[in-house]
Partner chain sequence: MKIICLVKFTPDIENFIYDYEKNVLVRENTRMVINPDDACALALALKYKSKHPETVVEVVTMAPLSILPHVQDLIRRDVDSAAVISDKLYVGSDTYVTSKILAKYLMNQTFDLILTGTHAIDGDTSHVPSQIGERLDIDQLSNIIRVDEQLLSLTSATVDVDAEHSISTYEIELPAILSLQKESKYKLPYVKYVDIEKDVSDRIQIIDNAMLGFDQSEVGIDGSLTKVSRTYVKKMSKNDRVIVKNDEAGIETVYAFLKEKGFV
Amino acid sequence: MEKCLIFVDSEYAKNAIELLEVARQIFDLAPYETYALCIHDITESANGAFDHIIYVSDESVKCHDAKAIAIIMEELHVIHNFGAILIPATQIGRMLAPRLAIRLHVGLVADVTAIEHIDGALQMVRPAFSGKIMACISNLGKKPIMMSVRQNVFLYNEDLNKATSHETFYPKSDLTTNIKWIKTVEKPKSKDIRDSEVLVSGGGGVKKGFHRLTELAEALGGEVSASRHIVDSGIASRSIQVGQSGKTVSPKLYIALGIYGSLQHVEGLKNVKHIISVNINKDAPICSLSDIVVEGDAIEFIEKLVDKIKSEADESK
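Coordinates for the sequence given above, by itself, in the form predicted alone:
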């Protein structure tokens, strides 16, 4: 039976569950078991999701020392001979994955967004050239298959009520670290567009009136996001950019205002339930993916929709 090791980043536990779908697609119909590596604490969402949870508590890993975690994962691979090792492309994951790949002398595919099986060969899809193309990379080397996986791309809908076994792992290697924990500062809470169920997103068509999107987003209880064109123009922060070079989002409703819908942008939309496009060009690529297409001026659309929402809210009082 194949074995798959998944690194659980405690700050982004949801992404570890997403990686279960990656494991399912990698092994296809072959039987396999999943192992979750938890550092410091066992994330509640991991219970029942994985077959095995491996817990490590060591002074070196408390500082999120990627070097120490890579050594731990190397020791685990020597014991279990994993067929695949999956790491979320979070801040710590992007530091950890290349270190581990070097230690194991295997290839690494970063920021994977899709898995395919072509002529019996596993292929990993990732954006290349700033998201302008999608590269399909074949796995021809020895195991383990190693990759970091972009957040919020895969959706796992299988059983989350497994009889999970627990194990505390004690590394044999010297994990002495030069990193010292000086103090903890609470990070100010900020809204992430990846967590929003409603996104009002603007592109080049609303460049001059991008500030108007906030009014509609507030009326719908959602957040504002933007295309790369708006971000590169300096109008919006990269933290709200949707696309391959931005963030991958999965809202229930995505309102695309003046967005053309290039491959780079569309690849940032995964598992979106409903898309409404407003564009003067009804043949824009984003329109072919939309449930509703409104042909016309996006700013005028915002004004009329906000007025309608306010009017209905007043009538209901």
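Shown: the form predicted alone; wanted: the form predicted together with its partner chain:
What follows is just the one chain, with no partners and no other molecules.
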């Protein structure tokens, strides 16, 4: 039976669960077991989702120290001989995966967004050239298959009621670190657009009236997001940017107002259920992805739709 090790970044516990879907796709029908590596605290959601949880409590291991965690994972690999090692492409994950790949002398694929099996060979799909192209990468070396996985792309819908075993692991190597944490300052909290089920998003076409997107977002109980065009012109903050250089979002409804729909933008839309686009050009690329295309001015659309929603709500009172 193959074993798959998944690193749990405790700050993004949800992403570790997503990686179970990657494991499922890699091994396809072959039997396999999943191992979660948790540093310092056992992530609650891993219980029941993984077959095994390996827990490292050693105080000298710091969560920000990729060098030490890579050593721990190598020690684990020597014991378990994993068939695959998956690491979420978080800030620490992206420093950890390359170190571990060097220690294990294996190839590493970055920021994977899809898994394919072509003629029996595993292909890992990832964006490159700032999301302008997609590349299929194959691994030529020996086991384990290693990749970092883009956050928020895979969806895991399988059993979350497994009988998970727990094991505390005591690393043998000396893991003192030369990186000292001084402080962490939270960024001012805007609501995370990735948590919103409805996004009202604006692009170059609504540069002038961008602030009015809030009216529609409020009427639909959603959040406002933006394309790179708007962020680069300084109208909105980078934290609400959708796309390759921004965030990957998976709302149920995405309303694209005056958004052209460049590849890099569309790259940030994953598992979006419905798209409504409003554009003076009904042939803009975003429109070909939409359930409904409204041909016309986006700000006018906001006014009309908000009025409609309000008047319908009044009537049903």
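Each form is matched to the other, and the largest set of C-alpha atoms that superpose within 1.5 Å is called the rigid core. Residue numbers count along the first chain shown, from 1. All values reported here derive from a predicted model rather than from experimental measurement.
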Once the core is superposed between these two forms, does residue 68 show a C-alpha displacement of at least 2 Å?
no
So, superposing on the core, is the move of residue 34 at the CA at least 2 angstroms between these two forms?
no
